[in-house]
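Single chain ahead, by itself, as C-alpha cells, in the form predicted on its own.
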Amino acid sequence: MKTFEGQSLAHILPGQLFRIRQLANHPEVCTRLRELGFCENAVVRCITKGYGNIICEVFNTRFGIDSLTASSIGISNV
C-alpha cells in the first residue's frame, strides 16, 4: 500500500473540518472510499479518533476508518 507524504487524515483531530485531496491507496480501496464518499475535494469532519480507528461524517453518513487506510489519505483545511 501506498503512503500519504505530507498532512495525512491520521493526524486530524476530534471535531476539526477538513478537504480530502488525495487518496493513495490500492486502486481497489481507493475505488471503495470513493463510493463511501471519501473523495476528493469531499469535506470531511472528523467525529471521534481512538483505538487505532478514526470515526469520520461525510455527507450526513458516519464511517470508520483504521488508521493505516486514514494514512493514505491527504487533507488540507477548509
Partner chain sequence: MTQTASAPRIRSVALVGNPNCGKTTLFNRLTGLRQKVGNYPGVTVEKKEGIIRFADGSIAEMLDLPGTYSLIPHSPDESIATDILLGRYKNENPDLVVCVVDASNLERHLYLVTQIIDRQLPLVIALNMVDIAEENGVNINKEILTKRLGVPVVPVVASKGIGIDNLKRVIAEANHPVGQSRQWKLPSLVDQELNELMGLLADHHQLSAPIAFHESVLLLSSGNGSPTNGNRYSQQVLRHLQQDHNRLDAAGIDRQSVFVESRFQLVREICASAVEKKESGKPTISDRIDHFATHKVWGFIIFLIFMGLMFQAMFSWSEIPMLAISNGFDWIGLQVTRVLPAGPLQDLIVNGAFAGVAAVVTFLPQILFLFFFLGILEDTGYMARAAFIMDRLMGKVGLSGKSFIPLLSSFACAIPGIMATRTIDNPRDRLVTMLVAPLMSCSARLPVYTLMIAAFIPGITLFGFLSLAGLTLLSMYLLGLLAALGTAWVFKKTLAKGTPSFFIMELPQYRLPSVQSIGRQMFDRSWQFVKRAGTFILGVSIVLWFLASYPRTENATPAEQLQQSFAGQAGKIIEPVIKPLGFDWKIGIGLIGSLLQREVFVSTMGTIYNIQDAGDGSVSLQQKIRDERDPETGKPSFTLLTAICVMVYYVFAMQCFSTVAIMRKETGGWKWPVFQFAYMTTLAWLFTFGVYRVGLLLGGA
Given for the second form:
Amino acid sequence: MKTFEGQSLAHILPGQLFRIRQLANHPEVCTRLRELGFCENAVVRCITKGYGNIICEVFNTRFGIDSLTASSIGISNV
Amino acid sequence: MGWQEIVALVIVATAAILLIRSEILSRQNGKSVSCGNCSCTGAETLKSTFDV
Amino acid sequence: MTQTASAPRIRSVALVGNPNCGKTTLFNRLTGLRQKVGNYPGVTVEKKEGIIRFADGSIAEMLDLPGTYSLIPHSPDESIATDILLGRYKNENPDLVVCVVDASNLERHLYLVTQIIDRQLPLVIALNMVDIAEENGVNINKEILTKRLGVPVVPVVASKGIGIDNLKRVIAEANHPVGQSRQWKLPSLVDQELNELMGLLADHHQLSAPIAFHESVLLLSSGNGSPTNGNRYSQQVLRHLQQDHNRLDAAGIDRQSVFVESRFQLVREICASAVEKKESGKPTISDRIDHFATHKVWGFIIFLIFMGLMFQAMFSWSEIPMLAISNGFDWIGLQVTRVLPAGPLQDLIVNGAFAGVAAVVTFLPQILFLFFFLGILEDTGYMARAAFIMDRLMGKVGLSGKSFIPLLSSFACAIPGIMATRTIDNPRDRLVTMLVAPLMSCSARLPVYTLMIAAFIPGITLFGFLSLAGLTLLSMYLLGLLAALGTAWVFKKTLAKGTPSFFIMELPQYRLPSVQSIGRQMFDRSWQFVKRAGTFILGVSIVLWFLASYPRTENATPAEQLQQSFAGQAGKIIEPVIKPLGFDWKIGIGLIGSLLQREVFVSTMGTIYNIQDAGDGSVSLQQKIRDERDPETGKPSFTLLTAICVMVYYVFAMQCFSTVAIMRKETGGWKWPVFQFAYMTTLAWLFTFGVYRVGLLLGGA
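Condition change, the form predicted on its own to the form predicted together with the partner chain:
In what comes next, the whole complex appears, and the chain from above leads the way.
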C-alpha cells in the first residue's frame, strides 16, 4: 500500500480538524475512500486514537480506520 | 411381545420415518442450512440469495 | 430531465440505502415481518422478501437489500444490492426503489441517492430518523429537497412507526417520478468524453442509456489501459477508451476523483439549500463513550469485562431456572410412571424421549442469557467498536477487524457468522474467516460444556465473585477464539497468502438497547431451540432408545443390555479410535449421535444413562456421569480429565451438518466444506489426545 509522504491523517490528534488534500493508495481503495466521504476537500475531525488506528468523523459519520490506510490520506489545515 | 412393546416399536418406527422424511424434504426445499438454534431460516437463505 | 414511469400498479419494491440507516426496521414496519435488526453496518447480508399490503387491499413484493455506500460494490453483500439496482438479477428492474436516508446524516447518504437517480428508476426517498436529526439541531426542508431531487421525500421514524402510513400511501401511488438525472456538473471535457463513450456503449453493446452512463463513468475512472473486465467490451470501445484516458490525463484531470468530487459538490449544494444545522460544538455522548470504549488500554479492558460478565451470567445466574426446568421434567416423568405400568412403552417415554429432550431443554436459560448479551452488543453500537479494538490483533494473524464481527456472531451460531463474511471485500480474507468461524464456540456447544462443568468442576468462588465454573466456561470460549486466530494465521501463511485488506468501518452512534428488539430476538431464538428439542431431538432420542435397548438380551442387567445393544456395538466399533483420547464406547455413542448436531451429545448421554440406570429419576445426569464405574477395574469411567477432554474435543470438532451445507453454498462447491470438516476433526483428535496425555502425566487419571 502506498502512503502519503506529507502530513497524513495518521498524524492528527484527537479534536483536530483538517481538510483532505490527496489520496495516495490503490485506485479501488481510493474510490472506496472517496465514496465513503474521504474525498478531496472534505473536512475530517479526529475523535480518538487507539491501538495505532484512529476514529475520525467525515460528513458527520464516524469511521474506524487502520493506521496504514490513514497514512495514505494527505491532509492540510482547514 | 406385549402391547407396550408393540406400541413402543410403532412409535420408534414412526419417529424414524418422520426424521428421514423431514431430512429429505429439507434437502429438497433447501432448508438444510438452518441450524435451528437461531433465527436464520435456511429456506429464506436459499430462496432469496443468488450465488455470490 | 424528469420522466414518469408508466406502470399503473407496482408489483415489486426494492428497499435500499447505506448500511445501518434503518432499512430492515422500516422493512419490518412495512411488511409486518420480524427480520433481525441491529446497530452496526452489515446486519443484513442477503436479500429478504416480504409482502406490503396497501389500504385498498392490493399487495406488492418488497425486497430488503443489504446496505451499500454506492453502486460500485466492494463486497459480496453490496453486490447483491447493486446487481438488483442495475437490473442484473433475472434481468429485471424493480418497479419502485425506496431509498432509506438517515436524516441526521443527509450529506453522506445523498451520494447513493444521486447514483440511483442517474439510474433512472422510479424512486421514493424515506427520510428516516428525523427525530434524531432534530435532536442534533438538523432541520431539513422537505419541499426544497423534493424539488431539488425531483422525487417524493417522506419523513419517517421507522423505530417508532411514525410516518409509515404516509410512506405506504406514497408507495401505492401510480406513476412515480424517476428524478432529475445528471444534475452534477462535470468539467466540459469530461462531460464530452462521457457522452461519446455512452453513445458508443449503447450502439455496440445495446445498453440502455442509464446503464451505458453507469458503465462509462466506471470505465473513464478506471486505471490506465484496459479495464479489469475489458473482455466484455468491443475493440472499438476499448480503443476509444484509451484515447479518452489520454486526452483527460493530458488535460490534467484526475479521472478517479472527478466523478466522486462532482457528485459530492452537488450533494453539498443540495444540503446547503435544504438543511439548516445548528452546531453545538460540544462533544456528543458517543464522543465521550468512545473516549473510553476505544481507548488503547481501557478499550480492551472494557471488552474483556463485558465478555467475563456474559460468561458469569450464563453460568451462575441461569442455575436456578435450569434447576426448575430439570425438576419440572422429573415431575412429569414421575407422573408417567404412576399412570403407565412398567414396561417397554414406559421405558421409551421416560428414559428415551423425556430424558433426551429434558437434557437439552434444561439449557434454555443459558441460551437466553447468551442472546441477551449478544443483543446488547449488537443493539448499542458496541459491536463495530469491538471490531475496531480487535483490528490490531486480527492484523497479527493476517486478517482485518472486519473479520471479527463474523467471528463474534459465531458465538451464537456459525451459520449467520459465515454469512456475515459477505461484508468482507477481500476474497482471501473472506475464505479464511469462513474456514475458522465454526471454531468459535456456538450455542450448541453450550449444553455440552455445561454438562461437563456441572459434573466435574468444583463449585469454588475465586476473589469472592468469580466462580470457577464460569471461568472454565470462559476458558473454553477463549480456547475456541485462540484456535480460530491460530488457524487463520496458518491459513493466511499457506492457503490464502496475501496482505490483510484495509480496515475502514462505519461506527454508528451509540444508542440505548431496545428492550423490544432484544426481547424479540431472545424469544425467537429460544422458540427455535424449544421447537428443535420438541421435533429433531425428540425423534433422535426415540430412535436412540431403540438402538440402546435392542436386540433384547434375556436376564441381562441394564448395563449389560446397553453394552450388547446396537448403539453399544457401534460405540465399541469406534472405541479403538477414541480410546487414546480417554473416551469409552458410551462417549463414542454420543460422538456418533452428535455428528449432525452437537447438542445431541447431551440428549444421547441423558438417554443412555437413564436406560442403564433403569430410569432412576432421583439422580441427576451429572451425578450419574460422576458415579459411572468401569465394570472391569471398578474405577470411575468419567473423571475431571475426561470431562476436560470432551470439552476440548467439542471446541475443535465440526459436528454440525448445517455448517457444512452453508459452506457449500457460500463457496459454491464441496472442496472447502470437506477440507473444513477434515481439518477440524483432525485438530479435535490431536488436541484432545495432547490434553489427555499431558493430563495423565500430571496424574489426572
